[in-house]
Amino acid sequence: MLKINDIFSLLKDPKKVVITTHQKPDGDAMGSSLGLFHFLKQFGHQVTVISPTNWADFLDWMPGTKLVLDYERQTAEANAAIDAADWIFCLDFNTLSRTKRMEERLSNASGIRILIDHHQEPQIDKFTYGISDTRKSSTCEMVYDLIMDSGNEANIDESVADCLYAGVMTDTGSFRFPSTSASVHRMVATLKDKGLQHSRVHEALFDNYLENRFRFIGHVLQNRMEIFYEYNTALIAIPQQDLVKFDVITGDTEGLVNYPLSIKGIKLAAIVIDRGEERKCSFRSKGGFDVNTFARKYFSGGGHFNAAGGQSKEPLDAVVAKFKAAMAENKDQLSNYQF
C-alpha cells in the first residue's frame, strides 16, 4: 500500500470518485465520508457516497446526506457508480468485509482503492494507496489531515467543518477518550476559525431522539444490565423482543454500551443485541484492558484498544454464556483495576 501523500498532486484532476464506509455508519463514518465529499466536489470531481446499509436518523442533518446511496435499497445505482469509479475511497473500516454485501463488488472493482482508517490490522493488500493510523482519534481527523497536508486548508468550508467536527466529537466521546490528543483540539480550533458553530452540531446529534428511546434505555438499564463486581465488568443483553416492544430503530442503541462505564469500578462494559439474523456485540473499556484483542479472540471482531465490536450467529443465551466464560478467563486483568 503506497502512501496517501502520493495522491496529493492528483487531487485537482477531476475523476469519478466513490466514497464508502462500514455498514450502519456512525458519526465518524458518515462525517468523514461527507466531509471528504464536500472537499473533493470543489475540484470538479464527480463524487458518489455509498453506505452499505441505512443509517441513524440523527445523522440526516449533515449536509449531503440526502445524496448518499443506501446500497441495500439502491443496489443497481450504487453498483454502476462503483464500476465507473476511477478512485474508491474506503473510510473508517479496515477490511472490505465490513461493507457487508458490497464486499465482492468493491474487491472486483477496477478503480483504485484508497484507505483512510484508524482501526488495527488493516487489509492492506486490497488498497493501492492509503493510511492506517491507530493513534488517530477518528477518521474525520485523518480526512482533516489530508486536507491540511495537501495544502488545501482554504477549501474547508462550513459543510466540511460541520461534518468533520461531528465525527471527531462523537468518536472521542465528546473529547473525553484517551485518543483526544492535542492535535484534535488544534483541529477543532481551526474549524472554529472557519466558522464552525459547534453547539448547533451537538444539538443536531444529541437532542433529536424520540421519547420511546428514553423509555427503552430505562427498561434496559433496569432489567437487562448485570454487574459483576468481582470482574469489574458490566453486561447488557438485549433480546429481540425488546427492540420490537419499544420500536427501536437504527441509532437508538448508539452509545448505550458506554452507560455502565460511569459506574465506579467498572473496567469493561459489553452489550449484546439480538438483531434476528445475528447477535451484535460492542465492548468498551477503561485503562489497560484491550477489548480489540478480546473481541478478536472470542467474537470474530476487533476495533480499537478501548472500543471494539463483534458478532455471532449463536443464540443470545449462548453468546451471553460465552461472554461470561471469556470474562472469567480474563479475571486476572479485569480484577486488578487501578483507580
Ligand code: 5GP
Given for the second form:
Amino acid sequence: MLKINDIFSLLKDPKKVVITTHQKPDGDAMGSSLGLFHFLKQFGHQVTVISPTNWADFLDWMPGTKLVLDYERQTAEANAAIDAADWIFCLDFNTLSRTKRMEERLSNASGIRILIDHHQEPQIDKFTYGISDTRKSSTCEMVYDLIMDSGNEANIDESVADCLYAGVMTDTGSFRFPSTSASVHRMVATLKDKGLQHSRVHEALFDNYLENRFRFIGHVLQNRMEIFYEYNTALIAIPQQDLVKFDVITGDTEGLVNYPLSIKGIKLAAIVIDRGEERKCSFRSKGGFDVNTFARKYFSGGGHFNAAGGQSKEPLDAVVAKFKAAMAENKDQLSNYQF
Ligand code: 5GP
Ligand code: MN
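I have the form predicted alone already, so could you send the form predicted together with this ligand?
Expanding to the full complex; the earlier chain stays at the top.
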C-alpha cells in the first residue's frame, strides 16, 4: 500500500470517484464519506457515495444523504458507478468483507482502491494507496488531515465541517474517549471557524428519538441486562421478538451497549442482538481489556481496543453461553481489573 500523500498532486484532476464505507454506517462512516464527497465535488470530480446497506434515520440530516446509494436497493446503479470508477475510497473499514454483498464487486473493480481507516489489522494488500492509523480518533479526523495536509483548508465549507464534526464527535463518545487528542480539539476549533454549528449537530443526532425507541431502551435495561460483578462485566441479550414488539429499526440499538459502562465497577459491556439472519455482537471496555482481540477470538469480529463487534450464526442462547464461557476464560484479566 502506497502512502496517501502520493495522491495529493492528483486531487484536482477530475475523475470518476466512488466513496464507500462499512455496512450499517454509523456517524463516522457516513460523516467521513459525505465530508470527503463535499470536498472532492469542489474540484469537478464525478463522485458517488455508496453504502453497502441502509442506515439510521438520525443520519439523514447530513448534507448529501439523499444522494447516497443504498447498495441493497440500488444495486444496478451502484455497480455501474463501481465499474466506471477511477478511484474507490474505502472509509472507516479495512477488510472488504465489511461491505457484505458489495465485497465481490469491489474486489473485482478496475479502479484504484484507496484506504482511509483507523481500525486494527488492515488488509493492506487490497489497497493501492492509503492510510491506516489506529491512533486516530475517527476516520473523519483522517479525512480532515488529508484536506489540511494536501493544502486545501480553504475548501472546508459548512457542509464539510458538519459532516466531519458528526463523525469525530460520535466516534470519541462526545470527546471523552482516550483517543480525543489535542489535535482533535484543534480540528474542532478550525471547523468552528469554518461555520460549524455544533449544537445543531448534537441535537440532530441525539434528540431525535421516537417514543418507541425510548421505551425499548427502558425495557432492555429492565429485562435483558445481566450483571456479573465478579467479572466487572455486563451483558445485554435481545431476542428478535423485542425488535418486533417495539418496532425497532436500523439505528435504534446504536449506543445501547454503552449504558452498562456507566454502572460503577463495570469495565466490559457486551450486547448480542438477534437480527434474524445473524446474531450481532458489540463489545465495549474501559481501560486495559482488549475487546478487539476478544471479538476476533470468539465472535469472528474485530474493531478497536476498547470498541469492537462481531457476529455469529448460532442461536441467541448459544451465543450467550459462548459469551459467558469466554468471560470465564478471561476471569483473571476481568476480575483483577487494573485501571
Ligand atoms: P459496533 O459495535 O458499533 O458495531 O462496532 C464497534 C467497532 O467495531 C466499530 O469500529 C466497527 O467498525 C467494528 N466492528 C463491528 N463489527 C465488526 C466485525 O464484525 N468485524 C470487524 N472487523 N470489525 C467490526
Ligand atoms: Mn470510525
